[in-house]
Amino acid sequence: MTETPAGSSSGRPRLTRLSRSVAGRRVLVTGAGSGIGRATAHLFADEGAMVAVTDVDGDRAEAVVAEIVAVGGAATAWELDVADGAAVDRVVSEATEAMGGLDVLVNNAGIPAGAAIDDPAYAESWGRALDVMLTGMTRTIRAAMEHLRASEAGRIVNVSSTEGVGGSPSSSPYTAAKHGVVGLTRALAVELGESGITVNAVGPGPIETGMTAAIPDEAKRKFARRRVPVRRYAEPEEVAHGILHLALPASSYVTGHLLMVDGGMTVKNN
């Protein structure tokens, strides 16, 4: 049997310094209680991160909670509508203030939010896809930037999708709302790059969400098999990890990045 020197939790010295492990960061969640926000929440939690699991609906982000401190995690549940400055300003001090400070923000809230342009109810979808999935954005990183400042690795990660690169009829409010995602993204990444804090973003492509579970399953399959390389919708753990990898204290030159979690499909020719 090979023996190998002390050193690392792996029983020999490490060659680099960055870390990649969020174990004991303060990570808070929006849109937590189910999909890809749940799905985050439950990594940084395996990973070692406290989480402030927040969610529109409060009782699917104490649900989310329960699952975490039942395998030994540490989370906290705020209700919370993006949508709401006051709510958002109150939610962001306390469980900043509960945590003990604040390394990640993942901007993840949103709804679905389709209408054709002469449809009489377009005014309405417009207002609020802009006014959660991209107003609630700018909203909650203000309310967070003292404290992201005062950490050592600070880390904003936003939620677009592969409709901020792209477009689909009769969803012009919700593609509009990503694609400020995306320029959001870009320009807070210039802004606060001095600051020592990263802003990047993920673009989900078919994800298996709330928001597609209304769509059959072949029509699903017929779907992937055209537009997807890996022929399949994801789970929402796989964006997590996308989005994990982007709140790394090791991510540290990354910024400005829109990281597409699409299988490929934003890059397939036919």
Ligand code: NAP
Contents of the next structure:
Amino acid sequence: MTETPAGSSSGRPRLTRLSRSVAGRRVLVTGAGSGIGRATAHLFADEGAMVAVTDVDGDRAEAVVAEIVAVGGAATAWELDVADGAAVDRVVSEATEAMGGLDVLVNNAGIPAGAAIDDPAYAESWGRALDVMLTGMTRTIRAAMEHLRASEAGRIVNVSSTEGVGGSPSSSPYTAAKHGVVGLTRALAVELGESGITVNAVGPGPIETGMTAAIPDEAKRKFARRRVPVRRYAEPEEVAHGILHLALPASSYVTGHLLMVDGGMTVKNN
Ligand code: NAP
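Having looked at the form predicted on its own, could you now put up the form predicted together with the ligand?
Complete assembly follows, chain above in first position.
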């Protein structure tokens, strides 16, 4: 985790001993078969980390691992449904053993769970949203705890949303789950502060992924022009870089933070 204060090329002493690299870190990402999770797995592997690529769709996890390995990265694939508690315990344990430990847990798996409050399918949507996007995080975190405690720089990064700080019509199951992610993140940051494990969240705005693929391009352009100061949807890699930042050993004093990666959407008044 530490770097030798060998001095910079200018001859000045280094200002920090904290590592700004995830090389050699052991990372597990949920929902990594697509979108933000896939981009995160790629980015960490590009930076020299070992990545356990997990997804509810095992074939998709395998495909992402094949992409990573083809460019010289280190990754293993695991089929994992975060709604299945027994599977979470087993896969976190086996993936950790395969990597020789666990330093970073990225809770990313998500589903587009919307329903109006008087929709007959509301209860189902609510139950599924909370189970996958909030309770699922507690399952992976609990399964990972002993391993993260053994790490010299344990990091948990949870994926929330702009729906974690605001709301949209017919989206209360999703919105409640994403608000819950922020609460979970803050409470665990406080609870685990002394352990050295940091717990943070990212709040993506509109991102070009499987989750938004069905929205017509013109509707995306209109939304971005009206609501997003940066005036476009983001690429999943842009969220992955936010996650990487929070996972660095050097981010050791950043905990309980919600890093919005939303092109300024949540601070825009006019
Ligand atoms: P995505 O491309 O659909 O990726 C989500 C991945 O999670 C998919 O591979 C999905 O598999 C998987 N998944 C679904 N249920 C799962 C389960 N029970 N266990 C394990 N994996 C599961 O969407 P994304 O946009 O990258 O979403 C990643 C995260 O970003 C989510 O938490 C989402 O809420 C959040 N987010 C996205 C946006 C956006 O605009 N895209 C904005 C804010 C926040 P299936 O495809 O088979 O369901």
